[in-house]
Structures are given as structure tokens and as C-alpha cells.
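Listed next as C-alpha cells is one chain, alone, in the form predicted alone.
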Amino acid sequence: MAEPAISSFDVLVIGGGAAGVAAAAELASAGLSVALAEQRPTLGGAYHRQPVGGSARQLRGQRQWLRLLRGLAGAGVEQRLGHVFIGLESDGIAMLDDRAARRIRSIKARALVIAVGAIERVLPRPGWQLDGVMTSGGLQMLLKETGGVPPGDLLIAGSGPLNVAVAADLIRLGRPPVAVIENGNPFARPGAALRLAAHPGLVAEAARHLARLASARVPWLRGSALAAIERRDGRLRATVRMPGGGSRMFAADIVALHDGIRPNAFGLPAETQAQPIVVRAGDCREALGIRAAVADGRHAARQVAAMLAGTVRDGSADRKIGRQRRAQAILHELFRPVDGYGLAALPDDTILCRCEGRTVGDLRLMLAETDAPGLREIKLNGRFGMGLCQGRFCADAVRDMVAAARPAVDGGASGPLSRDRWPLRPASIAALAADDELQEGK
């Protein structure tokens, strides 16, 4: 077999959202050779997802997309759509799962940005594993690549201005929840409401949510609590436990969870600034939202480019970033849970790790043991974090578990069950098989 072909760049961008692009065309702007990674069909990523088929219409985004559009074009730089990327070598290739061709793709670049976004977190619940529940940003993606509504009545529960936003754009398109539960409760504390006036932003674009949930009479349950899930007569039972107690049952089809984001920084290259170097930018290094993303994608082109000049730049981040994670700190005090439901009041027989289907009984049950098990015992023994999304959505809780029933057990910023690893996302042994590119003609 001939040796790989392997594509020469200074830089490979991975993520062909608004971080991804905007640092793209700022780096082709500074003359160097830049290859465009994104593992969907379309440029977008979540914010800026596009429809399927360009039949649906846009939600929300679309002028801000069009002009990041508009600095990528004739920039030069090469789009590699549909390609997933799984992971850096220790020799520094870059190894991308080319979907289309089921084959691997090596990419040699003087130096990686990773913009991969965020990722949602989902507290467990017992029931959050039936099917019909799903996150309220899945639902988001769906509604934008289609621009219709799967049928059923739904219902919106967790904490986060991202569930007021998804309820909006279903009342937009004709078919309002039947409540949306919310933790927190923004209108407790009128002191993180008066520094958000700083944000007029920001301020508006709420005035418009819950004008729509107020217009559609949308019940907006503050301070409540989803607290179980179940299966019944076909739908979807869900157990509200309301401010100052007592409880509501809400029926429904499909219910959306969502407990706040965090970086899609599981498994990723360490940052580094020796050759290839490697830089996190937008919501993969901080998750700052959509209003710092472009701003951060930029910085991190400039670092690069002064990184691969032999220069040395200013590394503090663009006032705009600065003000986004202002904003975003006032957000989180506004909508910070006032329910002091936890981990430690769920039943044994709910499901911690989805994939695995592990329980916190099972989880429990290890920490009783005698000699303390540490995170990667409790991953390899326990199957925690062990399944197809990595841990992404159990490592959190895990951690936290683990870290109330023995705070001795060190599981660091991350922990063992998310630690680095390659490869990063799961890719077919078809591809990893195949015979390099240089064989595709013959």
C-alpha cells in the first residue's frame, strides 16, 4: 500500500460555525493557506443551522450569517464539509472522517483552531431516558433544519433563557408548549435584571420572547421543578413540583430538557503553542453565546497569525468578548435554580448514564464499597461515560456524585471520564480500513 496522502495548510479550522468561520476568513485575510472543517453537510453550526433542502425559513440569525458568509467568500479558503474531525496524531496529523467517502483524511497544518461550540446540560431525571424526551436545543436544530414542528403537544422544562427562546420559535411557527418550567425565577431578583439594562441587546430580544409566551398564554412556571417523568396511556406524564410545594401533572407528546451549556471541550487537543499549534475559539474555550462567538473566532486567528509570524501579541481578549461574559454572568444569577432539588434526592432506578443504561444506585453502590473508587475505576468498572457520547452528558453528574460521597476522590477540572483520547468522535472501521487517498483513482 502507498504511504497516505496527506493535505499541507498553515491552519485547519475545525467547525464551520460562526467562531469557525469568522476565524477562517480573518486567517485567509492574513495570507495564509486555510482548510474549513465541519462535520455537517452545511456551514452554520447551531446558531446558524441551516434548512434541509433550503425549503424551511430562518429563525433567527439570518443577517449576521449572511455576512460572515460574505468574509468567507473569496477568501480561498477550502471547505471540507461532512468531515468529522477524530483526533490529532502524536505526530501532529490531523485525522478527519471523510462521511461522504467513508475514508480518513490526514491534514499536516502549522497550527489547528478548534471551534466546536457548546454542548447542553441535562440534569437526570427519572424518565429523561424515554423516548419523546429530547434537549431543547435538539428540538432548536430540528425546527431550524426543517421549519415545522414534530406532531404531539410539548412541553419545555429545565433552566435557561434557551427555553424561553425555543418556546418563542414554536409559537412563531404555529404551535405553542403547554408550559414551560422553569427552575429559576428571573423576576426574584430585580437586582441581576437591572445590570442586564446594560445589555439593551440582550433585554430586547427577552421583551420579544415572552411577549410571544404572554400573547399565546404560554403558562412560564418560575421556580418549578420538573421532578419525574413516565410513560402512561401512551404520552409522556410529567411530575411538576411547584414553588412553596404541592405538585401539577403536565401530559404531553414530547417533552424538551435544558439545564444550561457548558464547552464541547471533551476530549479535545490540549491548547498548546508549539507546532501544530493548537487554540480553542467561541463556545469550546467559553461558552459566551452566539454575540461573542465571531468576536472570539477572530482573536484566536490573530493569535495564531502572530504565533506563526514569531510575533508576540497583546493575549487579552476583545473587549466585546469581555462583555458577553459579563452578560452571561447576569444571566446565570438571574436564572440560577431556586429548587433545591439535587442529585442526592433521586431515586436509586434512575438512570444515570443513558447509554449504559447504569443507575445512580449503581453508582451508589460502588461509592459504598470500602475502598474508594477513583473516576477512572468508576468509568471502567461502572461504565459511566463509557458509552457513544463519551460522558458528555453523565460525566457532570457523575463527577458531582462522586465528589459529595468522597470529596478525597480527585476527579480534577474534567476528570478521568472525559479525559483526551483519540480517536475523539467514533469513526467506522470501513474508514479507518480504507486505502488512502492516493488509491482512490486506481
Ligand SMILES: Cc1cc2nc3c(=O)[nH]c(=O)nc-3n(C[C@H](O)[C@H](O)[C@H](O)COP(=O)(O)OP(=O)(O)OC[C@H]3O[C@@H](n4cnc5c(N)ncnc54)[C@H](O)[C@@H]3O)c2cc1C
Contents of the next structure:
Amino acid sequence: MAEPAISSFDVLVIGGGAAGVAAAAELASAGLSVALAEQRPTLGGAYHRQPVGGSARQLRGQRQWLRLLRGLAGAGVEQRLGHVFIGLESDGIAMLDDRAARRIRSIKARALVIAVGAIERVLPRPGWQLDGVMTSGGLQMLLKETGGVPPGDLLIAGSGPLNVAVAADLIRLGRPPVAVIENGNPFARPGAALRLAAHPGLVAEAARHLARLASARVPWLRGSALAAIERRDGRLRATVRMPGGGSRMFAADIVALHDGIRPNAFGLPAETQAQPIVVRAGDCREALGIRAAVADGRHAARQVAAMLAGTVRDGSADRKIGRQRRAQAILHELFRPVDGYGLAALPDDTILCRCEGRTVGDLRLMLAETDAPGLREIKLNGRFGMGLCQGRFCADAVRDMVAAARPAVDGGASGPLSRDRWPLRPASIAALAADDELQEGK
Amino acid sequence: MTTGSFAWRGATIPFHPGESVASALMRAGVLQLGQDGAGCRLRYFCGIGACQSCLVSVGGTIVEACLTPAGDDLNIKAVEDEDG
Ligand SMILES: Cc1cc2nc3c(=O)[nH]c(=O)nc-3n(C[C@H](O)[C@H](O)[C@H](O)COP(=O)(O)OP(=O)(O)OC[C@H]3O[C@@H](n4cnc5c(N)ncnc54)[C@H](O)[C@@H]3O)c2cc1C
Ligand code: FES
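With the form predicted alone already on screen, would you show the form predicted together with the named molecule?
Let us now look at the entire complex, which starts with that chain.
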């Protein structure tokens, strides 16, 4: 089948969540040719992950999602599903790994809108690398996909409103978790709780979830911390530090961890106004949640359309975005861990970087050397952030430990370990081999 | 809902059409996905293609189980089994 080696569009949008879909529809309705690349076989992203097999379960926010999809369908956007963006080549051509065809596809675009969403923050804890330990959002994705819950007892731990939401989902599906361990104590922060009243939607959602926990008698243990997870007799055993100083044990088969949300801004090409223009949108620009993602996607689209037309647009963002920024700040304060993040207390053998099997003790040793290393050495010699996940799940903790030990070293906002060169996705390298065939057939 | 099935390390795993390999494995209670070349244990973790710790081998290509749709009669192997 003959296919051009490089397809051309005015704009390539990467990421088919709320922000990317809103951006693509807006750009296309402005008369631009638009391709939308999404790595999964379906659009939806983290929030609007669609159930499989036509399951008729009622989904939160489904009306908004259907509206977004209608906008997309009417605008003539070319959808590239199952296409993983792996990077920009030096000549400005975007490389997509087409998973079904096992081919690399090249797209030349005058502008890129990157909307690859957020990732969860997961703090290192002894045993967090064990199988059966997953993120709370990862557990939520399974529930959204099929409504099926993995077998066994579930324990949820960490911090933030998502943990309560996932617990409520589990109760609704008839599988209440044994407990929800919460590092913060929102009830002990009346100032922030009062300010939350300005966001009645969030208050109502929280109240609904907490009522569900209460009626199912699921303990929400505030001000407590999951100190360690071990594998014992084929199950996971969690040690929880209680507020008074004592500890409690919980046995479970699945432990879900979540300590917040942060932008998935690893390995992405830098934003630029020179062509190809690169703009970020949605949670990968700033993790403000679903309420801001659509507005942010549209805002990015209007910016890009103006840049392509050679006009300047008022850079000030939507009022909705400012409002969600304030809401996120309040939630952050409400759920702030009572005892800090506890990195200093971690035992030396705690895994810090799962991909490379590097421990907290390995980093402490490097930091204690008289000829103390810079961030570059920590990365290159310590191999922190050099693994397959590119630091997504260790960079924040490494940066915080380095900052605590050596305040003079500045890790920068994105952390010391982020890489901004492709490939964005090392697993796709295998597919690059197949690209040779493509080149030969040209 | 009709279902299909794929093979995982000698076991038969049922799935719903459109379901990811990871979701089907998790519903079947398969938590351990073997280990990677560096000796780290592989398992389902983030569910969104970010952590790269759910890698499996499908037809000789290493992919994230959480991004890959299950297909009828696929023979899905652990990364370590593929290495021989
Ligand atoms: C696991 C998880 C669960 C969450 N649950 C909730 C919740 O219950 N409630 C809530 O309010 N907020 C939740 N959030 C926050 C959520 O990110 C936002 O609410 C909302 O989904 C943001 O929309 P977005 O379009 O910016 O990003 P997303 O919805 O995350 O969309 C990003 C899209 O980009 C795709 N993508 C990523 N990398 C690539 C690549 N290299 N190539 C091609 N495509 C790529 C992804 O597959 C995804 O479809 C969750 C976040 C995560 C990570
Ligand atoms: S579970 Fe993280 S990449 Fe699949």
C-alpha cells in the first residue's frame, strides 16, 4: 500500500485527553489542518477513559466528553490512534510509533500542541517496588476500563483527594478497601477548608465520597503514614505509622499508592514560537485537573492559531484556569502531610529508582562524598533518572533529597533528572528497527 | 459481552473486546510480569504508559501491557522468556 513517507499538517496535537481533544477541535474549526495522535487505541485520557465492550456504566463527566467528541467529529480532525509520540527530529519532523503497524510514522507540522497529561506523584517507601503495589490512578484505570476489580483485599495509601475518590469507586463496585491511609489531615486545616467553600463543586464531590466511605465503614486514617510494605505468605503486609506514635499492620493483596499529581513533562521538546511552534496544554503544562483541561486546551489552540497567522494574542489565560489554580492550591494545603514527606527517615535499602534498582542509600553515599557530585554526576554516575521511565517516578524524590543535603545545588523547577531529548519512549526503539524497512521501501 | 482469550506464560487469559493486556491480566490475578534485562521485577503500576514497568513481549516486540489491546489467540510472553 503506497503511503507518503511524511504527512504534512498545519498542527499536530499530541495526546487525546480532554485538553488535546478540545485543542484539536478548536484548531480545525479555525480552518487549520489538524492531526491528533493518541498512544492508546481510544481517546479519553486519564479522566475520560472509556469503558470497553460498550459497557453502559454511568461515567462521571460523560456529558462533557460527548460534547467534546462531537466538536472533534464536526471539525474534520485526522485521528491517529495507537500512535506514540517519541520525539521531534532535529529537522522539526515529529516521529510517531504506530503500534498496530509496527512502523514509525513521520509528520511534518507547522505547530505542535503537546497535551500528554499528568502523572501521579508516588513517594518512595520500603517495598513500593513489589508486585501488587500500583498507583491509585492505575487502579482507577482498571475500574474505568472494565468495572472489574483485581482479586483480593485492597489498601489505599498516600495523600490527596484521588485516594478518597478511588475508595468510593471501589465501594460502589462492592469491593470496599480495608482502609485509606492519609498523610495529611484536612480536618485539622480549618483555614483551607473555609477557602474551599468558594468551590462548591469540589466540596459536594468530597462530601459524596466521604459519605460513601462512612456508610461502608471504611476507615479514613488521617495523619497516618504507610511506613513499609513487605511480602509475607503470598500477601502484602503494610506497616502504618499512626498519629499517636504507635503502628498498625494491614494485610492486603493490592496496595494502591498516590501522593498527588504533577505534569508529565519529561523528555518533551521545549516550548518555542519558532516553527515548528511548540505549545503545551492541559495537565502536562500545569496540573490543574479536569476542570481546567478543556479551557487550557482551547487557550493553547487560540495561541497557536494566532502565532501561525502572524498575529499576537493576549497571553492572559482564561479566568477558569486561574480559578482552578486557586482550587488546587487549597487542596494542596488541605492534604499537606502532617509529618512532612518523610524522605529523611527512609531506610538505606529503600528503592528510589525502580528502573535501575538504585536505593536511597546509593544516593546518600554519593551525597556524602567529600568531592560531592553535581546533578549531572548523580544522573550519569548514579544512574538516577536514566532508566526506562526517564525519572518520572524518582526525579522529584531525588531532587528533594539533594536539596535537603546540599541546599546550594539548584535542581530547577523540572528537577535535575529530566531529559529533553528524544526518544520520549525507549520501548519504542524496538519499533525503530522496523523503520528501516520503511526507508528501504521508499 | 463476548470474550476472547490470549496465552500468557502457558495460562489462558480471557478478555473483553477492547480491553488492554494489563487489565485482563490484573483481573485474572496475574500481578507478576517477570523481570526485565536489568533484573527489576515487572508489574502493572501507573496504568497510563508512563512508568514502563509493565513491559511484555507481544509477537517479539516489547510493549507496555497497559497500552496494548488484547487480541484473540495472541501469545504474550514475559520479557525474560523472550530473551531465552
Ligand atoms: C492516573 C490518573 C488518574 C486521574 N484521575 C482523576 C480523577 O479521577 N479526577 C480528576 O479530576 N482528575 C484526575 N486526574 C487528573 C487528570 O490528569 C486530569 O483531570 C485530566 O485528565 C487532564 O486532561 P489532559 O487532557 O491534560 O490529560 P490526560 O487526560 O491525561 O490526557 C493525556 C493523553 O495523552 C496521551 N499520551 C501521553 N503520552 C503520549 C505520547 N507520548 N504519545 C501519544 N499520546 C500520549 C495519553 O494516553 C492520554 O490519553 C488523573 C490523572 C492521572 C494521571
Ligand atoms: S503500568 Fe506504567 S507503563 Fe504500563
